[in-house]
Structure formats: C-alpha cells, structure tokens
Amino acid sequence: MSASLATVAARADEPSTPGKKLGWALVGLGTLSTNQLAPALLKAKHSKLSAVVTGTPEKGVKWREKYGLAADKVYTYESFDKIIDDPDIDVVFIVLPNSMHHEFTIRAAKAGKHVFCEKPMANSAKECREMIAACEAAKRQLGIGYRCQFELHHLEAMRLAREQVFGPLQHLDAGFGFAIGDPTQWRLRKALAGGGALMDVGVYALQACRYLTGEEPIEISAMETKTDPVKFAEVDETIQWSMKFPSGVTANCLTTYGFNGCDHFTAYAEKGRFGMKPCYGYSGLTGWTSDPKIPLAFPQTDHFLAEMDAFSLAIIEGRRFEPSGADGLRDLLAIEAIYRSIASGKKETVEKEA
C-alpha cells in the first residue's frame, strides 16, 4: 500500500475521538439519501444521522419510524432554518437538484452548521463563489462530495500519476455516461440541473483528469451532439472535449445521456499506461496498468461512509477539509468553458479561480 493509501487507512481508524460522532442532517430524502447516505450514516466511526429536511410529509414519518427520530428532528424546507436553534446537528449534508445547493448551502452556513454538497456544486461558478463566501464568514466548512477522491482505487492512480510511476504523464482519456430513462425527471430540465449529462456524470470524468494531473485545464474545446432533441431540448445529451494542461498533458473526455457502457479513464505515460473501467459507480470497481507487477486491485469499499467520515473527522480534528469548495468551482470553471466552447465552436479559455 502506498504511503498516501496508509494514511488514509490510517485516519479510518483513528483512535483519537474514541466514540466522537458528529450529527448530519440530510436535506432532500430522494434515492441517494435512501439508498446510500442513511445506510453509510449507521456504519459511520465519526458520524451519525440526527436530522432530516423534506418537503414531502409522508417521507418525514417513514424515516422517522425507519430511524428512531424524534418528530423535531424533521424539517421542512420552510422551515429549516430553525436548525440554528438544534445542537444536535453540526453538518448539513445538501442532496437537492443542483439548482438548489446554493440556496441551501447559504442557509445552512447562516443556521452556524458545516456544509457537505452534492457535486455539481452549484449551476454557476458565480454561486460557487457566493457559497464560499457564506460558509467563510461563518467559520464553517464546506466540502463537496466528490467520493472517488476517497476511493481506493482512484486514490491508487492518483499516486501512480504524481509519483511518475510509468513516467510523466502524456494523455488521458476518460468518460462516463449512461442511457437516462425518464424524460420527465429534473434532470433534463435546465432551470433545476443546470446542464445535462456534463453536470451529472461528465463531471467524474472532468474529476478524473483533474486529480489525477494535479493540475487545472488552460484551452478547452468541446463539440455536442443530439439524437433525440424533444427528450433534451433543454439539456445537453453527448459532450465530447478536449483539455490542455499546464505541463502540456492532453486529455479526451466524453459524457452522455445517450447509451450505456461509456464509465472509464485511461491514463497514458512515458513508461507504461493504467486506467480503470468500470470506474465512477457506487461498487464492481477494476483498475488495471500495463505492468502486472504494478497491480491497481483493493477491495471494494463504500465511498459515502469515506467521504462523510472523513469530513467530520476533518472537523474534529480541526483540519481543513479537501475536497473543498473551492475544488467544486474549479469544475464549474472549467464546465463554463466546456459550454462556451459548443456556444463559439472555438476553443476557449478557462477562467482562473481568482
């Protein structure tokens, strides 16, 4: 294991808070509040379900039964910002239609309480800013949930990438996508997902490159395609680009409504190659490199009770948490250029985080 994987296997096990756990409450109780984060929430070390935000009354008495939480414990999106008033919650974890993170974000930071956002961070790099700003004047953090940064796997190419392992790095390649079913759902409405598949899964991809070169996207240029424009008439369907880094590293990147299969990166080096596919999902993740005595196996491992855990450690200990806002508005930065791209057919430049 490398020195990176040791400490974060390390931290996982951290005696120092012994039975210290910090009280989150999930705003928005959709599928991934169901069917990932509260699960996680009941395996978590440093962290534990305290409240929960809906604005479907019938949501709030199941999860009350389901969970044991006292009937003050759930709140309505009006009524939320009574929060301020609730010891028992010191992280807001925000996992609403993406159009909504901004406002939530604010409020949450204004009630006094730590901030976990879904990624995208917001819609615009402009809200992106507005929720840094708010969780700075409150002394709170905010971080984003990009979980494969707390993946084994991905943290594994990490190391390969910057340690040069099979040499600098030449180009990458990456992409993820799937066939969306439901032309009604927010997803493909603008005014609440911001974009289409680009803000949804295109973004892993985009992640990818980024962490894997340690290093932001200069030029972009990008190119969209339609195959059924009633269904995404407004939102994006298939988004190809292309990045340049500062070092010279190039990367291919893909995302899509479109079809199925489309969930891998490949990275390219002097010396050798290693990627991942299947490589953004929840589990079955498989990396592979071109050495086979530089294997990239770990066993699988439940990225939201990571990422969660390591926030609230983070906190405990009084450390700053990464991936931070600001890591959500060098994405946004660098979608903005992604959609100016399509808009100008040139290539564009992305606009520095300052």
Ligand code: NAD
Given for the second form:
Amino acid sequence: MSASLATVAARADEPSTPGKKLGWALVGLGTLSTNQLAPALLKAKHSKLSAVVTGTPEKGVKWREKYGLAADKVYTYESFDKIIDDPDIDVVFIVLPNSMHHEFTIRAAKAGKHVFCEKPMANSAKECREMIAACEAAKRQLGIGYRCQFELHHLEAMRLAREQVFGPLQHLDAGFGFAIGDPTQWRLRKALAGGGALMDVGVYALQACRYLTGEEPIEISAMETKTDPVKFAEVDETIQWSMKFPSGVTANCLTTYGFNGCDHFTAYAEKGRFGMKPCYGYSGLTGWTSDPKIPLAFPQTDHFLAEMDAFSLAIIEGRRFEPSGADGLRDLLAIEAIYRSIASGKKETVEKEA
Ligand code: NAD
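Output the structure of the form predicted in complex with this ligand; the preceding block shows the form predicted alone.
Below: every chain and molecule of the assembly, starting with the one above.
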C-alpha cells in the first residue's frame, strides 16, 4: 500500500467520460450482494449491475424482477464461463465463500474480465499468487474489497500516521470481532472459510496495522483460545497476536467470533494518540485524537459504492488500482505466520512476498 491510496479514493469522485459506466456481474447473491453491493451499484457513477451469477434459480428470478435484468444476464456457476461472450460485463465481483474466490477469479480472468474479489482474498498465499498470475496473464486488473481503504476516517488516519502529525508511530492496538450465531454456517467450516475469526474479521485489524504503518510485519507471535471447542471445532474462535514492523513499530491485535464490542484501533505516537471506535462496520464510525485541534471526524459514506466506483474509474482511465491482489497476498502471508505461530508456540517470521 502507498500514500496514493487517498488519491485513488478521491479520484472516484472525479468526472470521466460522460455517462461511461462499467458493467459489473455479482457472483454469489448472499447477504453482502443483496444488502450492500446491489443497492450501491444503483447509486454508482461509474459502475452498474449488468449480470448476476447464482446457484439458486429462484434467486435469479427475484433479481431479474428487482433489477430489470434480461434472462440471459442470469448465469449459474456452471454457465459462468459463457461470460466470455458477454460484452456487457466488464468486471466480475466475487462474493462467494472464501474457498471459492480462487476458482472464480481464475475463471473470470480466463473469460477476459477484470476481477474484484472480496476479502479474505483466498484461503492461502499460494492461491493468491495463482489468482494474481491469472489476472496478469489475461492483462486484467484484480482488486480486493478492502472497503476501509476508501473510508474517510481511515484515509485521514493513514495521513496522520504517514505524515507523522503526532510524531513517529510507536505502537498500535487493533481488534475486530463479533459473537457469531448459527453454528451450521459456512464461516465455521474450514474447507469453505479457510479459518475462523482471523480470516473473516481479524483481517481488518491486520490491514489497519499495515496501512497505518505503510509497512509489512516481519515477526509475529500468536495465541489462540477456544471457549466452545464444539462450535469452533474446525476454525479459530479467538486469536491474539503481536507484530513487529521494520521501523520498530509494534502492534497488538485481537479477533474473535466469541463476543461483541471489539471494533477499534488506537495508534500511539511520540507526541499523541489517535484512533477509531467503532472502526470497521458499515456506518457509525467514530474517530478521535488526543489533540482537540486535530479532529478525526467525517460524514459517513457508502464504502462499497466508493470502492466499486474507484475500481471502475481506474479501469476507464487506464490506471493501476490499489488495493490489488498483491495487498491481499500480503495479508495472507501474515495470516499464515499467525497460524504457524499458534501451531509452533513460537515467534514466526513472515514469508516475503516475492
Ligand atoms: P453469504 O453466506 O451471505 O453468501 C454467500 C453466497 O455464496 C450465497 O449466495 C450462497 O448461496 C453462495 N454459495 C455458493 N456456494 C456455497 C457453498 N458451498 N456454501 C455456502 N454458500 C455458497 O456470505 P456473505 O456474507 O455474502 O459473504 C460472501 C463473501 O463476502 C465472503 O468472502 C465474505 O468474507 C465477504 N464479505 C465481505 C464483507 C465486507 O465488508 N467487505 C462483508 C461481508 C462479507
């Protein structure tokens, strides 16, 4: 990640070719597509809903009626590859369980489409590398759905950290979790989710540490606890981990599926502090700093609208989009070091990206 993130996000609001909107296909019509992505696409300036991909025919009918899609704009997982002949689809947005991101990203790239993929990018760094290679081979962009990188409080926090407004950063404290319900859902199945709270929401705390420092962690030490070994038989419930960055900045993080209310970061710098709580949800985000003259307060925005339009605009203008697959890969490299540390009971180093 770089300081150009703020520029990328801000440019989503700039005018481009008048009326030019890229066509998006949503793959997977679950909670996120239904409640956030499709409504955001209706408001978008550079993006529109052109097609859907679903395994449930009844959902296809409902979506056709609601969004005025023609019958041939509803694909199934089996007919998905036919999108190669659909000029109305520019971007494929993968909104499936984590283990399916790899397959559908590669199939979309082979069909010549740009790919926007939900977090976590995949179940392993190896899969991330294959997804990046497939998109590069197809000369198509691969963006990752790290919506906080398009949110105003987070962008300003990055500026405060990077420009050392409170002096050099010294320590970070970040956490995200919630009490997960239904024990039968895919998020608790390792084969589909890749892991538990860490893969799902811990990645937000990890991201925050990475984009605030602008650095990659070099050493990680982690500990896992389970209060319900039956419900969490396959995946992690609660993980605490510490990271050391090359500049010497340290971080303590927590993620959980066990309880509500953990949703924050605090940045400790030489001459002051700043942070957010709540921090990673879709609305109600609140920032603070130790200096009343330097507020961290902005209107709430639609993160999904911002990220999708920023991706479309980057493609329309021929610019490279960030956060790209490389950013998703860097998170998986850190996540793998966290799981290795839990298994070994020791401090682990993070594998290098290249
Ligand atoms: P969901 O369970 O609501 O929807 C998943 C969709 O995948 C459903 O339409 C389901 O029918 C389909 N599916 C296909 N094969 C499946 C299988 N074998 N098992 C289960 N479902 C299957 O999930 P969601 O909350 O929409 O999450 C989808 C993706 O989006 C995940 O990768 C998740 O991490 C990500 N997500 C991101 C955010 C964010 O804020 N960026 C928020 C929520 C979810």
